[in-house]
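One chain is shown next in C-alpha coordinates, namely the form predicted on its own.
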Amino acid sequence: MTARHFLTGAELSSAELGGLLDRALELKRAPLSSRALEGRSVALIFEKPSTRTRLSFEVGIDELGGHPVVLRSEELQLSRGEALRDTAIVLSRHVAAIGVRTGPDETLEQLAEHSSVPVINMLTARHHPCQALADLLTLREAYGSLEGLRIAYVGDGNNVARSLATLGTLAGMHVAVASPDGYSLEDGISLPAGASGLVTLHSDPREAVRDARAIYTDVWVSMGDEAAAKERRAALASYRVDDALLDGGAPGAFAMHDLPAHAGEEISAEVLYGERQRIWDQAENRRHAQKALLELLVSGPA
(Lines of atoms letter the chains of each structure in order from A and count residues from 1; the text may use other names and numbers.)
(Lines give C-alpha, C1' and ligand atoms only; values in the text may rest on other atoms or scores of the structure.)
Protein backbone atom coordinates (compact mmCIF):
# COMPACT_ATOMS: atom_id res chain seq x y z
CA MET A 1 0.00 0.00 0.00
CA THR A 2 1.31 3.46 -0.91
CA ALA A 3 2.26 5.58 2.09
CA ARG A 4 0.21 8.67 2.76
CA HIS A 5 2.30 11.79 3.40
CA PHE A 6 1.56 15.13 5.07
CA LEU A 7 3.68 17.72 3.26
CA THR A 8 1.53 20.85 2.93
CA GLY A 9 -1.78 20.02 4.61
CA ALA A 10 -3.59 20.02 1.26
CA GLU A 11 -3.42 16.21 1.34
CA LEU A 12 -6.40 16.20 3.73
CA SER A 13 -10.02 16.50 2.73
CA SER A 14 -12.29 18.91 4.57
CA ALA A 15 -14.02 15.98 6.28
CA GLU A 16 -10.72 14.43 7.31
CA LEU A 17 -9.55 17.71 8.78
CA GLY A 18 -12.72 18.02 10.83
CA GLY A 19 -12.37 14.44 12.02
CA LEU A 20 -8.73 14.98 12.90
CA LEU A 21 -9.60 18.00 15.06
CA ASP A 22 -12.39 16.04 16.75
CA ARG A 23 -9.93 13.26 17.52
CA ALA A 24 -7.33 15.74 18.79
CA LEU A 25 -9.87 17.08 21.29
CA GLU A 26 -10.53 13.52 22.49
CA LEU A 27 -6.82 12.86 22.88
CA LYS A 28 -6.38 16.12 24.79
CA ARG A 29 -9.04 15.03 27.27
CA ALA A 30 -7.47 11.57 27.62
CA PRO A 31 -3.78 11.78 26.62
CA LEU A 32 -2.98 8.10 27.31
CA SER A 33 -6.09 6.60 25.77
CA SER A 34 -4.48 5.57 22.46
CA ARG A 35 -1.73 3.01 21.87
CA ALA A 36 -1.68 3.50 18.10
CA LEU A 37 2.13 3.37 17.99
CA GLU A 38 2.59 0.49 20.45
CA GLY A 39 5.86 -1.29 19.63
CA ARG A 40 6.66 1.08 16.75
CA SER A 41 9.20 3.84 16.21
CA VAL A 42 9.01 7.21 14.46
CA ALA A 43 12.11 8.91 13.04
CA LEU A 44 12.36 12.67 13.64
CA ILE A 45 14.99 14.36 11.46
CA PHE A 46 16.06 17.83 12.60
CA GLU A 47 18.08 20.00 10.23
CA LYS A 48 16.70 23.15 11.91
CA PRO A 49 16.66 24.10 15.62
CA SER A 50 13.48 23.23 17.48
CA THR A 51 11.80 23.58 20.86
CA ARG A 52 8.03 23.07 20.45
CA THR A 53 8.24 20.73 17.45
CA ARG A 54 10.71 18.38 19.08
CA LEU A 55 9.04 18.44 22.48
CA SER A 56 5.51 17.93 21.17
CA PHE A 57 6.44 15.14 18.77
CA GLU A 58 8.63 13.26 21.24
CA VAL A 59 6.10 13.42 24.08
CA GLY A 60 3.18 12.72 21.75
CA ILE A 61 4.81 9.63 20.22
CA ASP A 62 5.58 8.34 23.70
CA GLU A 63 1.97 8.89 24.79
CA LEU A 64 0.85 6.83 21.77
CA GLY A 65 3.06 3.97 22.97
CA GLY A 66 5.79 4.53 20.38
CA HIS A 67 9.48 5.36 20.46
CA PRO A 68 10.77 8.63 18.95
CA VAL A 69 14.13 8.28 17.21
CA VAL A 70 15.65 11.78 17.07
CA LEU A 71 18.17 12.22 14.26
CA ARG A 72 20.17 15.43 13.85
CA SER A 73 21.47 16.24 10.39
CA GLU A 74 25.12 16.25 11.46
CA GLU A 75 24.70 12.73 12.85
CA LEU A 76 23.38 11.29 9.58
CA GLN A 77 25.30 10.17 6.53
CA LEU A 78 23.31 12.82 4.67
CA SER A 79 25.92 15.26 5.98
CA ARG A 80 28.55 13.25 4.09
CA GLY A 81 26.67 13.12 0.82
CA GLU A 82 24.45 10.05 1.12
CA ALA A 83 21.50 10.27 -1.26
CA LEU A 84 18.11 11.25 0.12
CA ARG A 85 16.66 8.28 -1.74
CA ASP A 86 18.95 5.87 0.11
CA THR A 87 18.14 7.47 3.46
CA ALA A 88 14.41 7.19 2.79
CA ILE A 89 14.65 3.53 1.84
CA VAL A 90 16.69 2.60 4.92
CA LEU A 91 14.47 4.55 7.33
CA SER A 92 11.38 2.92 5.84
CA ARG A 93 12.73 -0.50 6.86
CA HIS A 94 12.86 0.49 10.53
CA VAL A 95 10.19 3.05 11.42
CA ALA A 96 6.45 3.60 11.06
CA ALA A 97 6.74 7.25 9.99
CA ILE A 98 9.33 9.96 9.33
CA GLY A 99 9.11 13.57 10.50
CA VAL A 100 11.39 16.12 8.83
CA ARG A 101 12.28 19.67 9.92
CA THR A 102 14.39 21.19 7.19
CA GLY A 103 14.84 24.16 4.87
CA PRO A 104 14.23 23.30 1.20
CA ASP A 105 10.86 21.78 0.40
CA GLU A 106 12.66 19.70 -2.22
CA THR A 107 14.43 17.76 0.54
CA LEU A 108 11.10 16.76 2.05
CA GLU A 109 9.61 15.94 -1.33
CA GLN A 110 12.50 13.67 -2.29
CA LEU A 111 12.31 11.77 0.96
CA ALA A 112 8.56 11.33 0.50
CA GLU A 113 9.00 10.14 -3.08
CA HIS A 114 11.18 7.25 -1.98
CA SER A 115 9.69 6.46 1.42
CA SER A 116 7.30 3.55 1.91
CA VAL A 117 6.10 5.01 5.25
CA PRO A 118 4.36 8.36 5.88
CA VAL A 119 6.56 11.47 5.77
CA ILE A 120 5.43 14.44 7.88
CA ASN A 121 6.48 18.04 7.34
CA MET A 122 7.67 19.38 10.70
CA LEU A 123 8.74 22.65 8.96
CA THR A 124 10.11 23.72 5.60
CA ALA A 125 10.78 27.08 4.01
CA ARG A 126 7.30 27.26 2.46
CA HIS A 127 5.08 25.24 4.79
CA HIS A 128 4.42 24.58 8.48
CA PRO A 129 1.25 22.46 8.40
CA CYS A 130 1.60 20.85 11.85
CA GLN A 131 1.57 24.33 13.37
CA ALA A 132 -1.60 25.13 11.43
CA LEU A 133 -3.31 22.01 12.81
CA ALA A 134 -2.58 23.24 16.34
CA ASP A 135 -3.85 26.70 15.39
CA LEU A 136 -7.17 25.32 14.15
CA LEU A 137 -7.48 23.14 17.23
CA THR A 138 -7.01 26.23 19.41
CA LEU A 139 -9.71 28.09 17.46
CA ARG A 140 -12.06 25.08 17.70
CA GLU A 141 -11.66 25.11 21.47
CA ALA A 142 -12.42 28.82 21.61
CA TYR A 143 -15.28 29.10 19.12
CA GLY A 144 -16.61 25.65 18.32
CA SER A 145 -17.33 25.67 14.60
CA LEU A 146 -14.65 27.05 12.27
CA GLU A 147 -17.01 27.55 9.32
CA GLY A 148 -17.13 31.24 8.39
CA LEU A 149 -14.74 32.26 11.16
CA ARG A 150 -12.53 35.23 10.24
CA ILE A 151 -8.93 35.28 11.45
CA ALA A 152 -6.29 37.87 10.58
CA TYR A 153 -2.60 37.16 10.09
CA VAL A 154 -0.44 40.28 10.40
CA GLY A 155 3.21 40.46 9.30
CA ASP A 156 5.53 38.51 7.04
CA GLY A 157 3.67 36.27 4.58
CA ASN A 158 5.85 33.27 5.38
CA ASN A 159 5.43 29.52 5.77
CA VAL A 160 3.22 29.95 8.86
CA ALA A 161 0.87 32.31 7.01
CA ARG A 162 0.77 29.99 3.99
CA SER A 163 -0.15 26.92 6.04
CA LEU A 164 -2.73 28.86 8.04
CA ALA A 165 -4.33 29.91 4.75
CA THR A 166 -4.19 26.39 3.32
CA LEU A 167 -5.74 24.58 6.25
CA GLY A 168 -7.91 27.48 7.35
CA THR A 169 -9.71 27.62 4.02
CA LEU A 170 -10.07 23.83 4.07
CA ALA A 171 -11.93 24.32 7.36
CA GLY A 172 -14.16 26.99 5.75
CA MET A 173 -12.51 29.99 7.41
CA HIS A 174 -11.80 33.48 6.07
CA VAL A 175 -8.06 34.13 6.48
CA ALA A 176 -7.13 37.81 6.00
CA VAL A 177 -3.38 38.34 5.59
CA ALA A 178 -1.85 41.81 6.03
CA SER A 179 1.75 42.36 4.93
CA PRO A 180 3.88 45.23 3.60
CA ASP A 181 5.06 45.33 0.00
CA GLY A 182 7.66 42.67 -0.63
CA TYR A 183 6.46 40.45 2.23
CA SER A 184 3.02 39.32 1.07
CA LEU A 185 1.89 35.82 0.16
CA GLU A 186 1.67 37.09 -3.45
CA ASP A 187 0.59 34.20 -5.65
CA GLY A 188 2.24 31.68 -3.37
CA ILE A 189 -0.99 30.22 -2.05
CA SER A 190 -3.03 27.68 -3.95
CA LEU A 191 -6.13 26.58 -2.09
CA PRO A 192 -6.59 22.84 -1.60
CA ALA A 193 -9.29 20.87 -3.37
CA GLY A 194 -12.52 21.09 -1.41
CA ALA A 195 -11.64 24.35 0.33
CA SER A 196 -14.74 26.42 1.02
CA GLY A 197 -13.00 29.30 2.80
CA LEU A 198 -11.48 32.52 1.59
CA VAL A 199 -8.07 34.20 1.63
CA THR A 200 -7.81 37.97 1.25
CA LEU A 201 -4.57 39.95 1.06
CA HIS A 202 -4.23 43.40 2.62
CA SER A 203 -1.55 46.04 3.12
CA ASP A 204 -3.28 47.75 6.06
CA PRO A 205 -3.33 45.61 9.24
CA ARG A 206 -6.32 47.57 10.58
CA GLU A 207 -8.34 46.54 7.55
CA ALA A 208 -7.34 42.89 7.94
CA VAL A 209 -8.27 42.65 11.62
CA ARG A 210 -11.72 44.21 11.21
CA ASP A 211 -14.25 41.59 12.44
CA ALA A 212 -11.44 39.07 13.03
CA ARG A 213 -11.97 36.71 15.97
CA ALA A 214 -8.23 36.10 16.35
CA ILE A 215 -5.14 38.04 15.27
CA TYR A 216 -2.04 36.02 14.46
CA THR A 217 1.59 37.07 14.05
CA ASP A 218 5.07 35.56 13.71
CA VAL A 219 8.62 36.76 14.22
CA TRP A 220 9.91 39.40 11.84
CA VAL A 221 13.31 37.75 11.51
CA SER A 222 13.01 34.00 10.97
CA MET A 223 15.74 31.40 10.70
CA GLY A 224 17.80 32.24 7.62
CA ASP A 225 16.67 35.89 7.50
CA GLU A 226 19.28 37.26 9.91
CA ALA A 227 21.32 39.02 7.20
CA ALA A 228 18.35 41.26 6.39
CA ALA A 229 17.23 41.77 10.00
CA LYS A 230 17.45 45.58 10.02
CA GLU A 231 15.56 45.92 6.75
CA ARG A 232 12.87 43.47 7.83
CA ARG A 233 12.26 45.19 11.17
CA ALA A 234 11.89 48.55 9.43
CA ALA A 235 9.41 47.20 6.87
CA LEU A 236 7.28 45.38 9.47
CA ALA A 237 7.37 47.96 12.27
CA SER A 238 3.75 49.05 11.81
CA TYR A 239 2.47 45.45 11.90
CA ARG A 240 2.96 44.84 15.62
CA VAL A 241 0.15 43.05 17.45
CA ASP A 242 -0.69 45.09 20.54
CA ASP A 243 -3.78 46.03 22.52
CA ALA A 244 -4.69 48.77 20.05
CA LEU A 245 -4.69 46.35 17.11
CA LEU A 246 -6.68 43.77 19.10
CA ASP A 247 -9.24 46.49 19.84
CA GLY A 248 -9.77 46.75 16.08
CA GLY A 249 -10.87 43.13 15.85
CA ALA A 250 -14.16 41.55 16.80
CA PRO A 251 -15.22 41.78 20.46
CA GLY A 252 -13.19 39.27 22.47
CA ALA A 253 -10.57 38.81 19.74
CA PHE A 254 -7.38 37.22 21.02
CA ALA A 255 -3.78 37.04 19.83
CA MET A 256 -2.03 33.98 18.41
CA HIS A 257 1.66 33.29 17.77
CA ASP A 258 3.52 30.13 16.80
CA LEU A 259 6.59 31.03 18.94
CA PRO A 260 9.38 31.78 19.59
CA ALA A 261 8.27 35.39 20.14
CA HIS A 262 10.27 38.59 20.47
CA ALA A 263 8.29 40.74 22.90
CA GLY A 264 8.36 44.37 21.81
CA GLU A 265 8.86 43.53 18.13
CA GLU A 266 6.05 41.66 16.38
CA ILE A 267 3.98 41.45 19.58
CA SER A 268 3.83 43.61 22.68
CA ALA A 269 4.83 42.08 26.01
CA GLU A 270 1.45 43.12 27.41
CA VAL A 271 -0.36 40.96 24.86
CA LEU A 272 2.12 38.07 24.88
CA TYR A 273 1.89 37.59 28.65
CA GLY A 274 -1.58 39.02 29.19
CA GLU A 275 -5.13 37.70 29.13
CA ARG A 276 -5.91 38.53 25.49
CA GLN A 277 -4.06 35.61 23.93
CA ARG A 278 -4.23 31.82 23.37
CA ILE A 279 -0.54 31.48 22.52
CA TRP A 280 0.39 28.98 25.21
CA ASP A 281 -2.66 26.88 24.32
CA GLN A 282 -1.33 26.76 20.76
CA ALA A 283 2.02 25.49 22.00
CA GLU A 284 0.37 22.68 23.95
CA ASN A 285 -2.03 21.84 21.14
CA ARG A 286 0.85 20.93 18.86
CA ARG A 287 1.08 17.64 20.76
CA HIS A 288 -2.60 16.72 20.62
CA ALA A 289 -3.07 17.65 16.94
CA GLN A 290 0.07 15.75 15.89
CA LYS A 291 -1.04 12.66 17.79
CA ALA A 292 -4.31 12.68 15.85
CA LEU A 293 -2.33 13.14 12.63
CA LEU A 294 -0.03 10.21 13.44
CA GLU A 295 -3.04 8.01 14.14
CA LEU A 296 -4.57 8.95 10.81
CA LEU A 297 -1.42 8.42 8.75
CA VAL A 298 -0.10 5.30 10.46
CA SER A 299 -3.27 3.49 11.57
CA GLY A 300 -6.02 5.04 9.48
CA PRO A 301 -9.18 6.71 10.86
CA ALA A 302 -9.92 5.87 14.50
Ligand code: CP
Given for the second form:
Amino acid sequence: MTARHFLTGAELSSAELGGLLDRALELKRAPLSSRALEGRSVALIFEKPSTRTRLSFEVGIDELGGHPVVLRSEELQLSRGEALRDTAIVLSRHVAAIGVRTGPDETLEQLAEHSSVPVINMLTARHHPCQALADLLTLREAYGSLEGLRIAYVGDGNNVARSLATLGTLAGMHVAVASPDGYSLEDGISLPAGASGLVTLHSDPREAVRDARAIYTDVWVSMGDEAAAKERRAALASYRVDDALLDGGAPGAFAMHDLPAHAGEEISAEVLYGERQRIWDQAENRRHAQKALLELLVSGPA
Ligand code: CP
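Mind pulling up the form predicted together with the named molecule next to the form predicted on its own we just looked at?
Starting with the chain above, the whole complex follows.
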Protein backbone atom coordinates (compact mmCIF):
# COMPACT_ATOMS: atom_id res chain seq x y z
CA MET A 1 0.00 0.00 0.00
CA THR A 2 1.26 3.50 -0.86
CA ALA A 3 1.91 5.70 2.16
CA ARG A 4 -0.14 8.86 2.67
CA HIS A 5 2.07 11.90 2.96
CA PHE A 6 1.33 15.37 4.37
CA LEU A 7 3.50 17.77 2.39
CA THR A 8 1.33 20.85 1.73
CA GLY A 9 -1.95 20.04 3.47
CA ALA A 10 -3.79 19.85 0.15
CA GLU A 11 -3.55 16.04 0.43
CA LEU A 12 -6.55 16.15 2.81
CA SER A 13 -10.17 16.40 1.70
CA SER A 14 -12.40 18.96 3.40
CA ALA A 15 -14.17 16.12 5.22
CA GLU A 16 -10.88 14.65 6.42
CA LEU A 17 -9.74 18.05 7.67
CA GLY A 18 -12.99 18.49 9.61
CA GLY A 19 -12.66 15.00 11.09
CA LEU A 20 -9.03 15.63 12.02
CA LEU A 21 -9.95 18.82 13.90
CA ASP A 22 -12.80 17.02 15.70
CA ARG A 23 -10.36 14.30 16.71
CA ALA A 24 -7.77 16.85 17.85
CA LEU A 25 -10.37 18.41 20.16
CA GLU A 26 -11.09 14.94 21.63
CA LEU A 27 -7.37 14.34 22.15
CA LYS A 28 -6.98 17.74 23.78
CA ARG A 29 -9.70 16.81 26.28
CA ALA A 30 -8.15 13.37 26.92
CA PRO A 31 -4.44 13.53 26.00
CA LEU A 32 -3.60 9.98 27.09
CA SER A 33 -6.67 8.28 25.59
CA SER A 34 -5.02 7.00 22.39
CA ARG A 35 -2.26 4.39 22.00
CA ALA A 36 -2.20 4.68 18.21
CA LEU A 37 1.62 4.54 18.10
CA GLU A 38 2.09 1.82 20.74
CA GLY A 39 5.39 0.08 20.06
CA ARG A 40 6.12 2.22 17.00
CA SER A 41 8.80 4.84 16.39
CA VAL A 42 8.63 8.10 14.43
CA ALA A 43 11.76 9.74 12.94
CA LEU A 44 11.95 13.54 13.18
CA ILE A 45 14.62 15.04 10.92
CA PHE A 46 15.63 18.62 11.74
CA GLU A 47 17.80 20.55 9.29
CA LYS A 48 16.73 23.82 10.97
CA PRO A 49 16.20 24.98 14.57
CA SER A 50 12.86 24.44 16.29
CA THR A 51 11.23 24.88 19.68
CA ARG A 52 7.49 24.29 19.19
CA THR A 53 7.64 21.72 16.41
CA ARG A 54 10.18 19.52 18.10
CA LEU A 55 8.52 19.76 21.51
CA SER A 56 4.98 19.15 20.24
CA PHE A 57 5.94 16.20 18.05
CA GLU A 58 8.16 14.57 20.69
CA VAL A 59 5.62 14.91 23.51
CA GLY A 60 2.69 14.06 21.23
CA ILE A 61 4.30 10.85 19.93
CA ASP A 62 5.10 9.86 23.51
CA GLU A 63 1.48 10.47 24.56
CA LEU A 64 0.35 8.19 21.70
CA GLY A 65 2.54 5.38 23.11
CA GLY A 66 5.23 5.80 20.46
CA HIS A 67 8.92 6.63 20.51
CA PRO A 68 10.22 9.81 18.83
CA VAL A 69 13.67 9.52 17.22
CA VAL A 70 15.10 13.02 16.72
CA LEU A 71 17.72 13.12 13.98
CA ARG A 72 19.78 16.27 13.51
CA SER A 73 20.75 16.40 9.85
CA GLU A 74 24.42 17.14 10.60
CA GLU A 75 24.59 13.83 12.50
CA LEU A 76 23.17 11.81 9.61
CA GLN A 77 25.13 10.37 6.69
CA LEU A 78 23.02 12.79 4.59
CA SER A 79 25.54 15.45 5.67
CA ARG A 80 28.29 13.35 4.01
CA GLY A 81 26.39 12.97 0.77
CA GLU A 82 24.23 9.86 1.28
CA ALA A 83 21.33 9.98 -1.15
CA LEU A 84 17.90 11.15 0.04
CA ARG A 85 16.49 8.07 -1.68
CA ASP A 86 18.68 5.71 0.36
CA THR A 87 17.90 7.58 3.56
CA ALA A 88 14.17 7.29 2.90
CA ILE A 89 14.39 3.56 2.17
CA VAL A 90 16.38 2.82 5.33
CA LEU A 91 14.20 4.98 7.61
CA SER A 92 11.09 3.26 6.19
CA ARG A 93 12.42 -0.09 7.44
CA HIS A 94 12.49 1.17 11.03
CA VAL A 95 9.80 3.76 11.70
CA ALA A 96 6.06 4.28 11.24
CA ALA A 97 6.38 7.85 9.91
CA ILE A 98 9.02 10.48 9.10
CA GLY A 99 8.76 14.18 9.99
CA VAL A 100 11.05 16.54 8.09
CA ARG A 101 12.04 20.18 8.71
CA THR A 102 14.18 21.42 5.85
CA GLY A 103 14.63 24.34 3.45
CA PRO A 104 13.95 23.20 -0.11
CA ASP A 105 10.57 21.60 -0.74
CA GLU A 106 12.36 19.36 -3.25
CA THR A 107 14.21 17.65 -0.36
CA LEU A 108 10.90 16.80 1.30
CA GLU A 109 9.38 15.66 -2.00
CA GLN A 110 12.32 13.34 -2.76
CA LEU A 111 12.13 11.76 0.68
CA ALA A 112 8.38 11.24 0.22
CA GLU A 113 8.85 9.75 -3.24
CA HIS A 114 11.08 7.02 -1.86
CA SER A 115 9.51 6.48 1.55
CA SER A 116 7.08 3.63 2.13
CA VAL A 117 5.84 5.27 5.37
CA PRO A 118 4.06 8.65 5.72
CA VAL A 119 6.27 11.74 5.39
CA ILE A 120 5.11 14.85 7.27
CA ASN A 121 6.21 18.40 6.47
CA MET A 122 7.46 19.99 9.70
CA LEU A 123 8.31 23.24 7.75
CA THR A 124 9.86 23.93 4.38
CA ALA A 125 10.59 27.19 2.57
CA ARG A 126 7.13 27.21 0.98
CA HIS A 127 4.84 25.36 3.40
CA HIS A 128 4.15 24.90 7.12
CA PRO A 129 0.97 22.78 7.11
CA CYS A 130 1.30 21.42 10.67
CA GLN A 131 1.23 25.01 11.91
CA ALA A 132 -1.92 25.63 9.87
CA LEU A 133 -3.63 22.61 11.47
CA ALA A 134 -2.99 24.12 14.92
CA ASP A 135 -4.20 27.51 13.67
CA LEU A 136 -7.49 26.04 12.43
CA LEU A 137 -7.91 24.11 15.68
CA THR A 138 -7.50 27.38 17.60
CA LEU A 139 -10.13 29.07 15.42
CA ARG A 140 -12.46 26.06 15.86
CA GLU A 141 -12.17 26.39 19.62
CA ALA A 142 -12.91 30.10 19.45
CA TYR A 143 -15.70 30.17 16.88
CA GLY A 144 -17.07 26.63 16.43
CA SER A 145 -17.60 26.29 12.68
CA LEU A 146 -14.89 27.46 10.27
CA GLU A 147 -17.18 27.60 7.22
CA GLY A 148 -17.45 31.22 6.04
CA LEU A 149 -15.15 32.54 8.78
CA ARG A 150 -13.12 35.55 7.64
CA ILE A 151 -9.57 36.02 8.89
CA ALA A 152 -6.67 38.25 7.83
CA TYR A 153 -2.97 37.59 7.54
CA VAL A 154 -0.84 40.75 7.68
CA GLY A 155 2.85 40.85 6.73
CA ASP A 156 5.30 38.67 4.83
CA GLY A 157 3.55 36.35 2.34
CA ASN A 158 5.62 33.38 3.47
CA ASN A 159 5.24 29.64 4.09
CA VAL A 160 2.97 30.22 7.11
CA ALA A 161 0.67 32.46 5.08
CA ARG A 162 0.58 29.98 2.20
CA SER A 163 -0.37 27.04 4.44
CA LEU A 164 -2.97 29.13 6.27
CA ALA A 165 -4.52 29.97 2.90
CA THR A 166 -4.31 26.38 1.65
CA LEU A 167 -5.89 24.75 4.69
CA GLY A 168 -8.14 27.68 5.56
CA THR A 169 -9.86 27.57 2.18
CA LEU A 170 -10.11 23.79 2.47
CA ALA A 171 -12.15 24.48 5.61
CA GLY A 172 -14.31 27.03 3.73
CA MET A 173 -12.73 30.12 5.32
CA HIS A 174 -12.03 33.44 3.64
CA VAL A 175 -8.36 34.44 4.07
CA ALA A 176 -7.42 38.06 3.28
CA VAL A 177 -3.64 38.52 2.97
CA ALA A 178 -2.07 42.00 3.18
CA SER A 179 1.58 42.41 2.20
CA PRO A 180 3.76 45.15 0.71
CA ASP A 181 5.04 44.97 -2.88
CA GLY A 182 7.68 42.29 -3.22
CA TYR A 183 6.41 40.26 -0.23
CA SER A 184 3.06 39.19 -1.61
CA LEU A 185 1.62 35.69 -1.45
CA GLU A 186 1.34 35.27 -5.18
CA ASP A 187 1.53 31.63 -6.07
CA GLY A 188 1.81 28.11 -4.83
CA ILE A 189 -1.46 28.05 -2.91
CA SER A 190 -3.11 24.67 -3.48
CA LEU A 191 -6.72 25.80 -3.40
CA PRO A 192 -9.53 23.26 -3.50
CA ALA A 193 -11.86 23.37 -6.54
CA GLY A 194 -14.12 26.42 -6.49
CA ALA A 195 -12.19 28.12 -3.67
CA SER A 196 -10.26 30.73 -5.66
CA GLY A 197 -12.46 33.59 -4.35
CA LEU A 198 -11.71 32.62 -0.76
CA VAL A 199 -8.19 34.09 -0.80
CA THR A 200 -7.87 37.83 -1.49
CA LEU A 201 -4.59 39.72 -1.74
CA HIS A 202 -4.30 43.30 -0.47
CA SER A 203 -1.59 45.90 0.08
CA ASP A 204 -3.46 47.91 2.76
CA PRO A 205 -3.60 46.02 6.08
CA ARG A 206 -6.64 48.07 7.22
CA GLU A 207 -8.56 46.87 4.18
CA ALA A 208 -7.60 43.22 4.79
CA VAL A 209 -8.62 43.20 8.47
CA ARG A 210 -12.08 44.70 7.89
CA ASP A 211 -14.64 42.21 9.33
CA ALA A 212 -11.83 39.72 10.12
CA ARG A 213 -12.44 37.59 13.22
CA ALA A 214 -8.71 36.96 13.70
CA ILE A 215 -5.61 38.82 12.54
CA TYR A 216 -2.51 36.71 11.97
CA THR A 217 1.11 37.76 11.59
CA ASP A 218 4.57 36.22 11.45
CA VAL A 219 8.14 37.45 11.82
CA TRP A 220 9.44 39.82 9.18
CA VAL A 221 12.78 38.00 8.93
CA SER A 222 12.23 34.24 8.66
CA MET A 223 14.91 31.54 8.85
CA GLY A 224 17.06 31.97 5.74
CA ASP A 225 16.10 35.65 5.19
CA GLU A 226 18.71 37.11 7.58
CA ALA A 227 20.87 38.64 4.81
CA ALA A 228 17.99 40.95 3.80
CA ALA A 229 16.88 41.75 7.37
CA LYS A 230 17.25 45.53 7.12
CA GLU A 231 15.25 45.96 3.90
CA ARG A 232 12.58 43.52 5.09
CA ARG A 233 12.03 45.46 8.32
CA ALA A 234 11.77 48.70 6.35
CA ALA A 235 9.29 47.27 3.82
CA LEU A 236 7.06 45.67 6.48
CA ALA A 237 7.19 48.46 9.10
CA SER A 238 3.57 49.57 8.54
CA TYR A 239 2.23 46.00 8.82
CA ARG A 240 2.54 45.65 12.61
CA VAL A 241 -0.33 43.98 14.46
CA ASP A 242 -1.24 46.23 17.39
CA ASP A 243 -4.36 47.34 19.23
CA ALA A 244 -5.20 49.90 16.53
CA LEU A 245 -5.16 47.25 13.80
CA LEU A 246 -7.23 44.85 15.94
CA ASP A 247 -9.76 47.68 16.42
CA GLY A 248 -10.23 47.62 12.63
CA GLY A 249 -11.27 43.94 12.64
CA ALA A 250 -14.61 42.43 13.62
CA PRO A 251 -15.74 42.99 17.24
CA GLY A 252 -13.77 40.59 19.46
CA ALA A 253 -11.12 39.93 16.82
CA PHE A 254 -7.96 38.42 18.28
CA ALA A 255 -4.34 38.20 17.18
CA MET A 256 -2.61 35.02 16.02
CA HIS A 257 1.11 34.28 15.54
CA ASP A 258 2.94 31.01 14.90
CA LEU A 259 5.96 32.11 17.01
CA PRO A 260 8.77 32.81 17.66
CA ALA A 261 7.73 36.48 17.84
CA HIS A 262 9.67 39.72 17.92
CA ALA A 263 7.66 41.90 20.30
CA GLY A 264 7.60 45.49 19.08
CA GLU A 265 8.35 44.48 15.52
CA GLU A 266 5.60 42.52 13.67
CA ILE A 267 3.40 42.50 16.81
CA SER A 268 3.19 44.90 19.76
CA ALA A 269 4.13 43.60 23.20
CA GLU A 270 0.70 44.76 24.46
CA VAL A 271 -1.05 42.42 22.04
CA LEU A 272 1.40 39.51 22.35
CA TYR A 273 1.10 39.36 26.14
CA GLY A 274 -2.40 40.81 26.48
CA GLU A 275 -5.96 39.50 26.36
CA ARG A 276 -6.62 40.08 22.65
CA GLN A 277 -4.70 37.06 21.38
CA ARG A 278 -4.87 33.24 21.14
CA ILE A 279 -1.18 32.86 20.37
CA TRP A 280 -0.22 30.65 23.30
CA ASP A 281 -3.22 28.40 22.58
CA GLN A 282 -1.91 28.02 19.02
CA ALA A 283 1.46 26.87 20.38
CA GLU A 284 -0.23 24.25 22.58
CA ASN A 285 -2.57 23.15 19.80
CA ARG A 286 0.38 22.05 17.67
CA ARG A 287 0.54 18.88 19.81
CA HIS A 288 -3.16 18.02 19.70
CA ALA A 289 -3.50 18.64 15.94
CA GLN A 290 -0.36 16.67 15.09
CA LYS A 291 -1.48 13.73 17.22
CA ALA A 292 -4.71 13.59 15.21
CA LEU A 293 -2.66 13.83 12.00
CA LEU A 294 -0.36 10.98 13.08
CA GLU A 295 -3.37 8.82 13.93
CA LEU A 296 -4.88 9.50 10.50
CA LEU A 297 -1.68 8.87 8.52
CA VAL A 298 -0.37 5.88 10.46
CA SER A 299 -3.57 4.12 11.52
CA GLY A 300 -6.24 5.51 9.17
CA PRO A 301 -9.45 7.30 10.23
CA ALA A 302 -10.46 6.74 13.88
N1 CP B 1 5.93 27.78 14.83
C2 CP B 1 7.01 26.95 14.76
O3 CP B 1 7.14 26.14 13.82
O4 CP B 1 7.86 27.07 15.80
P5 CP B 1 9.33 26.40 15.88
O6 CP B 1 10.13 27.00 14.73
O7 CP B 1 9.86 26.77 17.23
O8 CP B 1 9.19 24.93 15.68
